[in-house]
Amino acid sequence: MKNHINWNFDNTYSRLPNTFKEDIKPTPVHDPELVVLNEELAKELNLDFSKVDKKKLAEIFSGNTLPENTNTIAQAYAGHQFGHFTMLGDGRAVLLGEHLVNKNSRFDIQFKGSGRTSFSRGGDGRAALGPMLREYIISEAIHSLNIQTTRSLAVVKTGEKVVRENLLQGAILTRVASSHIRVGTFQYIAGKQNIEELKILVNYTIERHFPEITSSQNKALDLLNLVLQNQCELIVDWMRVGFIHGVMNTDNMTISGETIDYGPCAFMDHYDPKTVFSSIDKFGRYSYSNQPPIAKWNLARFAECLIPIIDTNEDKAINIATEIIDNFQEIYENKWLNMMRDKLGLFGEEKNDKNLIKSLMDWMSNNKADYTNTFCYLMGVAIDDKIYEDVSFKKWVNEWKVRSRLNNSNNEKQLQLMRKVNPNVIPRNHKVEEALSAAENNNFGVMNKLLSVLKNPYDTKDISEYQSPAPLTNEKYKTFCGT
């Protein structure tokens, strides 16, 4: 294929050792037709699609045609699935190769829905339409919203028909990742118990992510630091938006940093701190307020992979690897404290700081205030909703106010702080079913709506009908996987 398009494929993952990965190609689809492309990435991504037509866009995007250069590959990886242990590994995705933009960003492109692999598991491989779309619009709606996050290019319909509850149309979505390196592939190569193979991964994963440890006297435990911290704040954003992962399994962490996985995913409406859309969740294992913990739990494990190269004396080395994880409360409170203090337009810190924000949080516990715009009134966003002329709310506004007097500084910069922070608009559950359910109908005008809207989530222009929530009922919003 005529590499006009710029695409500028590098491959080092798929020259690890076989442990790592199976060589497979995608599997040709019947009818492929373009849904969407994300041409505001393919311009970072220095692509250029301008001469190329839909169909030929299919094609590529399907893997009925695959760019020069690529070498595909299904990654292998392990993981605790809501806690229970799994050798794993791509069942339904392929990893075209690393896209290089320059010297320095490296960008792996991934096929997810594409066909059958050794670790499908009795699964078909292929991706329903839906889902790949609620990827799309979920995984575009957080990197707007300046959290660090795996990206979509485009998604494809593959003309054929996927089995789930009922018969679906299938579809293939295309991702970009900084790498899929997850805490489960650390699983997966240390329960291999091959040392050469694990020191292999951690020099391959601190040379792609972390060049800054590459002659550090100890780099399993720089490692381990550093993945700490990029989890705290990785965790701390979805908090900050009210963002609900729905599957924090070890295999959906990545080393990098950045979200990876939408499914059973979404944002919460009020605010209520054991909130799960999982339908899989029984036990709000991955409810909002256990997303911390969660993380730590995980952390753990990562941990416990690197225990072999992070000392000889093993006792020596399960002592130091579990101060750092005890480390993770501490430095993920402070996070969240300050995370907190901007979204109230807060400067400095004062010893009564929690117990304001903790009163906050109460109230819109108590009286089912909805999280996104109890922020967007305080920052004096015209919202429609009697709840902000309650008694209690005012009086927590009046100490609020007191408190802000405490910066010494002027109201507009107060406001700064906390628009940078507070979204005006968030993908509302009700408005992203509404955008699936048409696109399933082949209107896709409602999703291209939607993810303009999205795209300027600080913005407060034109988006009064996708600030509301959805209107209350006593059925709970579920979200699936999609496998």
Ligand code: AMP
Given for the second form:
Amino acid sequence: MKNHINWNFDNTYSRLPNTFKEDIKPTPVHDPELVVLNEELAKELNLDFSKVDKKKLAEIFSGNTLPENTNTIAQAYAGHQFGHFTMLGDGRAVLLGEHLVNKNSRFDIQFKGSGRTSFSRGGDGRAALGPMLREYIISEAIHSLNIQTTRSLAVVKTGEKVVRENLLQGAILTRVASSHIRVGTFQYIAGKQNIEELKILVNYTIERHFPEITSSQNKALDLLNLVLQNQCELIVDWMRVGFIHGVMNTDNMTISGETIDYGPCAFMDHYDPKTVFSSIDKFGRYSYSNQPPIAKWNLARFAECLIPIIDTNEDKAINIATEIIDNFQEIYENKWLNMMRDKLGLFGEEKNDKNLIKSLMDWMSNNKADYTNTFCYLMGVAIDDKIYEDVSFKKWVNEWKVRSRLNNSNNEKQLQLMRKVNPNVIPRNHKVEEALSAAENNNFGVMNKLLSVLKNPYDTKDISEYQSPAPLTNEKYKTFCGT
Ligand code: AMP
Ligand code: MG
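What would the structure be for the form predicted together with adenosine monophosphate, rather than the form predicted alone?
Full assembly next; the chain just shown is listed first.
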């Protein structure tokens, strides 16, 4: 195919040893149709689809026509799923390769829903329209919230049905990531007990994501430290906006620090630290407040993989790795506390800050106050909710105002700080559902409007329709894995 689009593939991962992947092509689909193309992301990737008609775009983003110089593979990985170790791999995804925007920026281009691979186990290798659009909407929203994430370039309908509980429309998502190396990738290679291949993975990962430690004394240790830092930052960002990933299995945790695999994820509305949306998360393993300890648990699994290269003396290696993992709590808590100070527009550090923050959280939890809107209210955004007339809240606001005056602050500076970190709009569950059910019926206007509002979450334009929590019903919002 002629390359006026500007694809520029270089496929380093496909040149790794065979253990790492299977060479496989996407399975062609019957009658593809483009549903959404992310023009803004295309531009960032230096890709130009303007001269390609809709039919050809559908051929491209379904994998029916492959760009030049791709070398398609399914990646091998393992994972602890809800605590249980399993050998996995891309069971319904194919990596086209790495598109180079320039010498230093390399992006994986992957199709999700592209057919069976040798890692498919019992699955059909396919994906349904709803979940793929859901990933598109939420990953792009997370990006606009300034949170590290994989991105979504396009969704096509395949023209084929997929069999789930009902017959659903099939779809393929084009995912863009700084890489798809996961904690589970390390678990897979470490599980093969071939130290040479483990070293290859460590070196590859460092070269791709952390070139600054290429010549350090103990690369594995430095890698562990950096991944821990990145994950702490990511989870703090999720907590900041009330995001619940929903399925933090080790195969769904990247080494780059990007959010990956938007399955049953959703945003919390009223503040409740125990919030769980996923229908399969029966015991709340991946609830809102469990995300930090689970990240630590996953990082401990990552550390285990690195033991043989941290030190040849296993006991010594375990001690060093344990010490690093034990730092998680303190690093996380400091970052979290500073993030909460930013949300409240507080400068400097005061001894009582943690108590002040905690008493707001307790109030929100006891009164079922909306998490996003509470911070909007504090920024002076008009929020139509009587809950903020509550006496104990007013008392808290007075304490907050006293604290706000400390450390060289003024109202304008405070507001500026708060506006950077407190979104006015998040992908509210009922709004996402509304967009998806319209899309199911071939009406994409609702989704496009939602996508455009979510592009500027820190803006204060008239978006009141997108700010209200879902109307109260007896039914609790539930999300599904969508496999
Ligand atoms: P996920 O829940 O999307 O993180 O997927 C977990 C594992 O199941 C991964 O190895 C996926 O590739 C695989 N998987 C999910 N859905 C399917 C499917 N429909 N067909 C084959 N494999 C799948
Ligand atoms: Mg996954």
